[in-house]
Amino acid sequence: MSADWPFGNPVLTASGCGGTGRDLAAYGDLSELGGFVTRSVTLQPRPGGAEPRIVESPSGLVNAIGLQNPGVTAFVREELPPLVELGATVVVSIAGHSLGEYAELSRTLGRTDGVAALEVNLSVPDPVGSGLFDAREPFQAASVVGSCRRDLRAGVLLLVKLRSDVVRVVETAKAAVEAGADAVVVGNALPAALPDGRPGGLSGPAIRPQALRCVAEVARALPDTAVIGCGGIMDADDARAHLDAGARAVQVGTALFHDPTSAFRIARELAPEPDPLPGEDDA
C-alpha cells in the first residue's frame, strides 16, 4: 500500500451516518474512533432529496437522501477544521458526475491538511438518477480509482467503497486495487425503493448476511489487501463477525441513527484488555 494506516482502532463511521461530526461528538470523543467518515461530498453543491428521506423497514432503514452536501469548497472551508479541531482522523467520501470531477475532488482534498484518507463512493444504491458516474462494471470502478490515484498527495490513503454485489465484488475489488486502491470498503446500502416508489437504499441488520459474505469473499481473495466491512453492524459481536471474516475495520453506520453512542461503545468493547501492571498478577 502506498500510504501507512491511519486507523488507531478498527471502528470508524460510515459515510452520511455521523452528519458533520459535530452533532455525534456531543456523545462521544471523536478521537476515539478509528475514523470518521464524512458524508459523501460533490463538486457542486446538493440540496438532497425530497420529503421524507427515511423510512423504517422490518430489521432496517430505506433512504433517499440524495447525497445532500455543501460541495468541496464550503466543506473544506466550514466542516472540515471542526473535524480537526475535535480530533477525529478525517476520512472525506467522494462523489463525482464524471472522472474528470473524481479527480478534482482527490487533487483538492488530498492536498487539504487534516484530511487522512478518501473514500472514492462507487456504491451509491441509484448512480443514474443520483447523476453520479455508473461505475457497475470493474473497468469502470478501475477508472475511477487511478483518475484518483493520478494526483493524490503522497500518505493520504485511497480507500474505494463498493456495493455488495456478491457476484462481482470480489473482480471490481481486484480492478480497484489494481488501479491503486490501498484498501477496499465492502459494503453499503442496497438498491432498494420507499414506500412511494422512489428509490432508495437499505441499510441496517437486513443486509448484514449478505455483507459479510462479501467481506469473507474479498478477504479470502486479497489477502494482502486492507478489507473494511460495512453493512449492518448494530454491536461489537456483529464487528467481530467481519473482523473474523478477513476485515482489518469496520464502519457503523444505521446503528448510530438508533443510537448515536453505538460507534464510541463498539470501540471501547473491541479494545484490548490494558496490560497489568507490575506486581498486580502477584496480588
Given for the second form:
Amino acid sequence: MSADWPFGNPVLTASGCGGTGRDLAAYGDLSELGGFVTRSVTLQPRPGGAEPRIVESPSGLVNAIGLQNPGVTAFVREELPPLVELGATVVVSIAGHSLGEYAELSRTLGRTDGVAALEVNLSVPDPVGSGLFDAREPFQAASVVGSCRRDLRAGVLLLVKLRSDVVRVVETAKAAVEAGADAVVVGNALPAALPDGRPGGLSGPAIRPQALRCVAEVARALPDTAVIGCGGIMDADDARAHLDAGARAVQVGTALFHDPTSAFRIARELAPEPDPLPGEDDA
Amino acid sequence: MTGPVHVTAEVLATKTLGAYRHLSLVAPGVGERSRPGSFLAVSVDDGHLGRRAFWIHRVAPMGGHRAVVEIVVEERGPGTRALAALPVGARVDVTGPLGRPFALPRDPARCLLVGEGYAAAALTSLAERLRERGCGVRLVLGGTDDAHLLEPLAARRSVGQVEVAAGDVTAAVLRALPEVDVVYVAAPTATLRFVAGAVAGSETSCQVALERPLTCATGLCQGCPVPVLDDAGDPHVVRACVDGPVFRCGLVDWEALG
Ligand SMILES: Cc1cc2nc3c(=O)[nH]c(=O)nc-3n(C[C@H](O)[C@H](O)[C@H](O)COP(=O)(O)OP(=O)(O)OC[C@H]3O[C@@H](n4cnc5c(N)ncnc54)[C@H](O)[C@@H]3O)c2cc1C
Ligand SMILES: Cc1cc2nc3c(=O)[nH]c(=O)nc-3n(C[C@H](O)[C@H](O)[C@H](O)COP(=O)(O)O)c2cc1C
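Having displayed the form predicted on its own, please output the structure of the form predicted in complex with its partner chain.
What follows is the whole complex; the chain from before opens it.
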C-alpha cells in the first residue's frame, strides 16, 4: 500500500454491486478487500428506474437500476461513515449531469475524510436516458476528468471507469490519462436492452472475454498507467487472467449477486501466502 | 449469531406435497438463525446468476450443531424446475436466513394468519411461536385448488382454528377480520393488497410477506425496489429483500407498487 495506490490487495468490489457495504459485510471483512467501490453517487438523490430492474440473460444479467442513490449529501452523512468504520478502503463512484456537477462532487468528496479514491463513471450503459453528461467522445471524457482533477485534494486517487468497447477504449483511456486520471477501470456493463426494449447494461460472464480484450489493449497501449479490470470475473482464475493481461487490480460485480462471499474468496486465493489458520499463528 | 451465512447445503430428503416439491436441506448455520418469516436464497448454476428465494418452512434440529431447513418448491421456470429435480445427496449453494422476519405481538393477541399457496410455508413456524406466546391463532389456508393447499392436515393439528378456502380466500378473511387484533399474510400480491385494503383505517395491525422478483436477495443489487410511505406520508424506495420481505401493510405504497 502506498499514497499513490491505496489498495492493499488487487480485489475490489465493482460499483453498484456491494450494496451500501453493510449488507456485504455480513459475508466477509471489508478490510480484506483491496477496496470497496460505492454505487455511483450523484449530486441530487435519484429514486432509480421502473421494474423490472434486472433480468437474467444467458450467463449474464441485464440491469437498469437507473443510478438509484441518496445524493452526495446523504451519502456522506449516512453511507460513508459505516463503510469507514467497517475498515473498507473506500472508492466513491460519481456520475454527473454536467461538468459543473462533476467539479462539485469532486470538491465535496475530495475534502471528506475516509475517501481513498474517486471513480468517475464515464460508462453508464444509457447516459442519455439517465440524463447524464454525455462523455461518449474522448475529448468529452477528458473534460470531465479535468473538471474532477482541478478540485480534487491531493492524495485522493482519481480513477476513470471506461466502457469495454474495443474500438474506442484505448483512445478514451489516453485522453483520460492526459487529462489527469491516475488509473483506468475497464470496463462497465455493456449497453444492452431488457426484454421489453428499455436500455440496460449487460454484465457477468457473458462480457468477460470482451472486457479482457479491452484490458489487454489498454495495458499494452499505456504501459505506465494502472489498469483495473472489470467484467464477468467469477473466480480467482478469471481474476488472474486480467492480471496476466496487464491489470494491476480487478473489480468483482455480478459474481457477488450469485455468491456474496465471492470477492472475499478471490482475494484470499490471490494472496501470495495462504492465511494461517486461526489458532496457528503463534504456534 | 444473527446474520446470514452462505454455505453449500446437501439435500437430505425430498418428497412431493400436493403440487409442490418439498426439500430438506442440511445447511449449517441457516436454520439456527432462522425466525418466522425468514427466507433463504439458492444458487442454481453459473448460467443463472440470479438467486431463487424460498420461505423457510420448518427448521428441524438434527443433533450436533446441525439443523435441517425445509423448503416448499413450486415449479415455475428453470431454477425451480432444477431444484425440484434434485436427488437426495445433491449439493446446492444457499444463503440464509435472509430478510426482516415477522414481528410478534408483545402481549397475547388474537391472530389471523392468511397463507395462500406455497407462501403458507412462511407461516408455519410463526403459528407455533404465536401459540407458545399464548396467542389465539386462526388460519385461513388458500390455494388455487386442493393440490395447492399446503399441508391442510398438519395445519389442523398445529393451529387452533383452520379454514380451508381453495380458490378464493377473500370471503374467509372478511369473516375472520372482525374477531382478531393482528393479521399476518403470506400470499400472492393481489391477496396482500386485498387484506391491506380491508384493514386500512381499522385498529387491526397487519404484516404482509411480500414477494418481489429478486436478483441477489442479499441487499447488494437494488433490483427489488418497494415503494413505501413513511409516517409523514413521504415516498421512499426500499429493498424488498433486506428491508422486507415482511412489511407493515400500512408502510407499503400499494398504489405505486406495480
Ligand atoms: C421472499 C420470497 C420467498 C419465496 N418463497 C417461495 C417458496 O417458498 N416457494 C416457491 O416455490 N417460491 C417462492 N418464491 C418465488 C420463487 O423465488 C420464484 O418462483 C423463483 O425464483 C422463480 O425461479 P425460476 O428460475 O423457476 O423462474 P424464472 O422466472 O426463470 O426466474 C428468473 C429470475 O426471476 C426471479 N423471479 C421470478 N419470479 C419470481 C418471484 N415470484 N419471486 C421472486 N423472484 C422471482 C428469479 O429469482 C430469477 O432470478 C419466493 C419469492 C420470494 C421473493
Ligand atoms: C445491478 C448493477 C448495478 C450497477 N451499478 C453501477 C453503478 O452505479 N456505477 C457503475 O459505474 N457501474 C455499475 N455497475 C457496473 C458494474 O460495476 C460492473 O462494471 C459491471 O457489472 C461489469 O462487471 P461484472 O460483470 O463483474 O458485474 C452495475 C452493475 C450491476 C449489475
